[in-house]
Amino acid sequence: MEYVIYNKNTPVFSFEMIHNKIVKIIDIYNPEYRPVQVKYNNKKNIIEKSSFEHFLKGRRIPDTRQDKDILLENIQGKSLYELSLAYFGLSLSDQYWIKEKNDSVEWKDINFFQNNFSQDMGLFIFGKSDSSFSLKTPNNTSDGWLKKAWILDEDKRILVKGSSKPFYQEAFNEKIAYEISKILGINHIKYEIKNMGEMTYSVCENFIDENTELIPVNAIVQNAQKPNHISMYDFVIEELEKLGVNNAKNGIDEMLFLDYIIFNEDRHFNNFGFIRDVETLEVKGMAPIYDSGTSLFYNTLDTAIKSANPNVKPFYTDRKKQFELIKDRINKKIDTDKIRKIIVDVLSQSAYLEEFTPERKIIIADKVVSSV
């Protein structure tokens, strides 16, 4: 069967797919509109099939997702890869979609930015429904290992994300990271706390709209060869600046500064990036910081926090060594009293922590303010 991948209304290239396996690339129409991580040889006018396959495989719920097995039991016998293609491969992070070549459907009629979508899967993921559900949803293509789901709140597209054992803390950490960023003047997506049944989740509004896409840094680094004479930090900034991301250095420095303060353990190349206009391909700048929940000793026992020194990412595993990259360029004043208050106030909203380990918020706040 022949299919075409589109970027919004622009056909990019066609390909043959049999039983969800890419057989070959057929015709190339507008290669400049392809996903950045899909390799294109301009001289030979060739799209690299393997990089396209890699793009599609990365556009699915990962094997590490909480409750993945329960989800698989309820998606009509599909694999997670098949699920990602179930409703045109649509996402709420970009405008790429796939249709059969002769299908007359148009982007304006199906995209999730302008059209409503089923909330069945989201309700199922969060334990609100045990029935079969519609696959007309952007949750087919969501990444990350924590429970998460896109929901509709009036006209807003809201991402709801859970936490993990033993302390169910990540949702609160997202809120803390946002509040600390706000007092430091750092661009971080706004997170709030939402109770659903007995559990608490973080919620944030989508910062991508029908005219833009989020391009993770991983899309850049996986297709470029870093010279031996420069650091990965300098290499990433150089590659972003080549693409027109003029605020790359400042955006990354501020992100690393925040991550240093909150002991973020999981700032990998897939959870920061830049925003591009899908019509003009004009780069809009670095995306706001998001996905900061795996921080603040989220899974460390209270007794171990005082001496804890968790590994970090993405440029060095040592927290202080990574901070050395930016310390001479960061001139923001750290108000430790305000940071302490934010941590204590937000973690106090956790009924679980208040019941089982009420001193944890103080232990974490003490560790943070003594380490910055």
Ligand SMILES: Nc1ncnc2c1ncn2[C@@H]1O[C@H](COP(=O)(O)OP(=O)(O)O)[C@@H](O)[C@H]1O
The other form holds:
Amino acid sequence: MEYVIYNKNTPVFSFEMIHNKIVKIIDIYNPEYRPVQVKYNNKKNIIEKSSFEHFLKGRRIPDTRQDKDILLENIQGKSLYELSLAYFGLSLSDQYWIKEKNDSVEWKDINFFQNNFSQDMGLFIFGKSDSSFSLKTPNNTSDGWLKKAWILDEDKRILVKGSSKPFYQEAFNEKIAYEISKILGINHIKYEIKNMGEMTYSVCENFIDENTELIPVNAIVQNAQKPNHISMYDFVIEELEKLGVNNAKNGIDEMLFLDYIIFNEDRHFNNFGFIRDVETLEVKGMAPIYDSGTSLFYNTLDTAIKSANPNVKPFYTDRKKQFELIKDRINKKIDTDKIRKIIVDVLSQSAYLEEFTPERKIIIADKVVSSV
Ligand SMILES: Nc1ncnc2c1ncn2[C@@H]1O[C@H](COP(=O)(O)OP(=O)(O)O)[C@@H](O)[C@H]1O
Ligand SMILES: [Mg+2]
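Given the form predicted on its own above, I would also like to look at the protein as it appears in the form predicted together with this ligand.
Everything in the complex follows now, all chains and molecules, and the chain you saw is the first one.
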């Protein structure tokens, strides 16, 4: 069967797909609108099939997702890959979608930015329902390992994310990262804490709208060949600047500065990116920082925090070495009293930590302010 991938209203190319397997690329319509991850040979007018497969396979719930097994039992015998294509492959982080060539359906009638979506799967993920559910949801394609769901709050699209054992700290960490960014003048998406039942979640609004897409830095890192003589840091900034991301260096430096302060352990290349207009293809700039929760010794025992030196990402594993990249250019003054207060205030909102280890927030705050 022939399918077409669209970017919003623009057909990009068509391809043959049988049982969710891409057989071949058929016609190329508007290759410049393709996902950056998908390789296109301009001279030969060829879309590289394997890069398209790779793109689709990466646009799904990962195997590492918490409680994946319970989810799999409830999605009508589908694999996570099949699930990602179940409702036109739509997402709330970009405007790509796939339809059968002869289907007359239009983007305006199905996209999740302007149309409502089923809340079933969100409720299910957070343990509120065990019945079968509608697959008309952007949660089919969401990335990341923490339990999460897009929900509707009046006309806003909100990403709700859980936290992991043993300290359930990530949701609070997101808020701390946002609050610290705010006092430092760093562009971080706003996270708030939300209690649902026994659990606490982080919530943030969508920073993508129906005219934009989030392009993770991984999209450029995975395709381009880095010459040996330049560092990964310089390479990423150069590639971003070539694409028109004018504030790339500043944005990345500020992000690395935040990550240095909060001991972020998981800033891999899919955890930051830039924003592009899907109509004009104009690059808008770096996306606000998101996903800073895997930080602040989220899974380290209290007794090990003082001497902890966790590995970091994405340019170096050593935190101090990564900081060397930006040290000379950062001229932000760190108010350690404010940072201490933010950490203590936000972590004391965790009923779990207050009950089991009320001194943990002090141990973390002490470590952070003594390490900047
Ligand atoms: N506020 C947001 N607006 C749009 N897309 C987002 C937003 N937050 C996250 N995303 C997208 O959802 C993915 C998963 O969210 P993330 O916060 O990274 O979860 P996890 O902590 O499980 O990795 C991100 O990689 C990004 O593509
Ligand atoms: Mg992530």
